[in-house]
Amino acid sequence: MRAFEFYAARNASDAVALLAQHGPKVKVLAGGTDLLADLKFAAASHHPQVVVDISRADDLRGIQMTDQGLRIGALVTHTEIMDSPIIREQLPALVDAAHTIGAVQTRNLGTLGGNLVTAVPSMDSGPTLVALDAIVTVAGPEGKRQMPIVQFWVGPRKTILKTSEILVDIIIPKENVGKPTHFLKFGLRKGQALALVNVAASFHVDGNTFKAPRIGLGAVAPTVIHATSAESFLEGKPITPENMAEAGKLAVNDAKPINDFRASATYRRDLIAVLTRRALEGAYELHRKREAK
């Protein structure tokens, strides 16, 4: 690891000012579970000259309901998500996704914001947030801006963030807090595995039909994506096993899986179809359990 200058930001505004001051060769430190590994192995041309630590910025923490929806600060850890009463009750799929991330130590230190900023296509936090139409807030020298989370990623390990910008929070819109949602991940082993495919599905139940169905797919494209064909097919359709299975088949066409040393594209296509169907079934089962209470 090469030497670098180190600054600790007091809050989000201070972090933005430090990033703007120190130019392009600067990195942000939050939980450190990704960055510290990168620093050890980065080539000299990619090594930062400055690291800005945002871990003390309390305005980037917290989980609370706001007028816009459920706000999750970028510095909230995966363990905090798992322990949050409101998330456990209203959005258990976020808990399930957080539980699959790394080991206990990683979940204790790693932050939701860091997971999203790293922008690995197989990230476990992404599909559920996509299925919930999450919104992200970005802060920079010109102020704050918001966008749908799918617009935050532009490619593998690439986001829309400029060097002088940070991710502030993630918001689940108010109408989606409590929306039946289910997350599934398939890896080569039970724990601490990168996903071959991960899927989240959400929908409201209108009578016995799908309303606002959303399907997020990870590890099957350059970024986490919506399965738009499957979503359009399900809208207004009766909630039946046949329609769920057809949505799984359509989701395959929305993805662009690759061949690599962990799995073939053909195998991943089969997984997409099966996991999409099962995620839809899981979301509906959650709805039925709530109705039975």
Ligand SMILES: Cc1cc2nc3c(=O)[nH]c(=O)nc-3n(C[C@H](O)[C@H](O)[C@H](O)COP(=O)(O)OP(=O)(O)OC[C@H]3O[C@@H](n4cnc5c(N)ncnc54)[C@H](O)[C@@H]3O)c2cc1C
Second form
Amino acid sequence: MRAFEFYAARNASDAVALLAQHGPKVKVLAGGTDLLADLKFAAASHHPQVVVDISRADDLRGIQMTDQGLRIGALVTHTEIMDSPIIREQLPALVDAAHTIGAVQTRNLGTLGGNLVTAVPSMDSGPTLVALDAIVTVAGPEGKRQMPIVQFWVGPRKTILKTSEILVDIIIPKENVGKPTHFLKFGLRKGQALALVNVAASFHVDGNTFKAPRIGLGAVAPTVIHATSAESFLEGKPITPENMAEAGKLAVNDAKPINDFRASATYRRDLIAVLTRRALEGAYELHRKREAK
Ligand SMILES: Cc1cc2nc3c(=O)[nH]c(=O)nc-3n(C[C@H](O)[C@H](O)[C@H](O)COP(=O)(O)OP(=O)(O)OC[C@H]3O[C@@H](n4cnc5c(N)ncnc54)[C@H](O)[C@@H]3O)c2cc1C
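May I ask for the structure of the form predicted together with the ligand now, the form predicted alone having been displayed?
Whole complex next, starting from this chain.
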């Protein structure tokens, strides 16, 4: 590991000021589960000269309801998501997704914000937040801006963040807090494995029809994506096993899976169809369980 200057930010605006002051060769440190490996192994040309630690910035923490919806601070760890009473009650799919990330130590240190900023296509937090139409807030020298989460990623390991910007929080819009949602991850092993495919599905139940169906797909395109043709197909259709299976088939065409040493594109396509159908079934099961209470 090469030497670097280290600054600890007191809050979000302090972090932005430090980033702006130190220019392009600066990196943000949150939980460090990814960044420390990068610092150790990055080529000299990519090694930061300055690290700004945001882990003590309390305004980037916390899970609370606001007028806009459920706000999750960028520094909230995967363990905190798993332990949050409101998330467990309203959005258990986020708990399931957090639970699949690494092992206990990684979940205790790793943050939701860090997971999203890595922009790795197989990130496990992505699909559920896409299926919930989450909004992200970014802060920079010119102030704050918000955007739908799918617009935050622009390619593998690339986000819209400029060097002096940070991710502040993630907001689940009010109308989607409690929306029946289900997350599934398929890896080569149960624990400590990257997803070959991960999927989340959500929809409101309107009579017996799908309302606002959303499907987030991970590890099958350069970024986490919406399965848009599957979503359009389901809108207003009766909730039946046949329609769920058809949506699974359509989702395959929304994705661009690759061949790599973990799995072939053909195998990933099969997984997309099956997991999408099962995620839709899971969301409906959650709705029915709640109705039965
Ligand atoms: C052993 C192991 C297993 C893992 N397993 C999984 C897994 O199963 N699934 C999965 O999805 N991930 C996995 N990960 C990846 C990682 O743990 C997560 O992505 C984690 O959530 C990253 O968060 P962090 O706070 O540690 O980020 P850091 O390492 O601190 O930062 C990661 C990147 O994001 C930037 N960054 C962080 N926060 C912000 C912010 N608020 N604003 C701007 N930039 C920011 C940093 O500069 C850096 O580039 C694993 C990692 C390890 C080491």
